[in-house]
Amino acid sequence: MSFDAFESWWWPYLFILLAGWLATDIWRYIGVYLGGKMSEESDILVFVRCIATALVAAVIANLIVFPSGALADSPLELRVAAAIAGFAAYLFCRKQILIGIVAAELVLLSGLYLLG
């Protein structure tokens, strides 16, 4: 029962909506239960928010450490050169994200250039 098992054309649109919507949004209903019965201060919620936030830093390393497509094609040592330095920028300039991801673009993409 994989993405591409059935010729139907709705069986992507299933699977996008049992895979992709109930997964995620499934969640977010959970926390609308749970989040009108707790403080926004409370101790729980540091826990929680500590718990997300390693969850997608974890995503986001491995997009950066595993990538797909096109971006597998380069060095490792470009595409963490390329982070630190877009991460660098950002805090150095009062954490402006923007400049943060030009900053990143610019040292992928000339490495890429110089490597040909």
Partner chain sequence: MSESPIAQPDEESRAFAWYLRGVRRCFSIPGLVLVSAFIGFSGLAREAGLTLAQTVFMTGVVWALPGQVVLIGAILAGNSLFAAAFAVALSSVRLAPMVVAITPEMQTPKTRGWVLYALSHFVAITSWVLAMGSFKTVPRPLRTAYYTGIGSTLVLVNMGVVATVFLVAETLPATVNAGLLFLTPIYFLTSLWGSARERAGHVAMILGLICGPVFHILMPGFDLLAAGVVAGVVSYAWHRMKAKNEEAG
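Could you present the same protein in the form predicted alone, rather than the form predicted together with the partner chain shown above?
A single chain, with no partners or molecules, comes next.
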């Protein structure tokens, strides 16, 4: 079954619902159901947490080193400096994620403004 399977007007919406939402959310519901019955210190949950953290780190590294869109026009040094500033702000402000994100954005936007 593909996106072009039917000619009906409602088919793209149903396709998005089935392929985009249900296919990913069913795994989340299963994970919440199974995770609620497991200890937070169990080996499998620690392993899953390590994999999830590694995936997020890989996405962030990919955005910094190989960006696309408007971010690709910014210098690599500025992107790295923004990430370091955001991480430092996160650590100095008692691990507040929002402060780290805002600090990184401020450094990135200030650098882009100064570069013209």
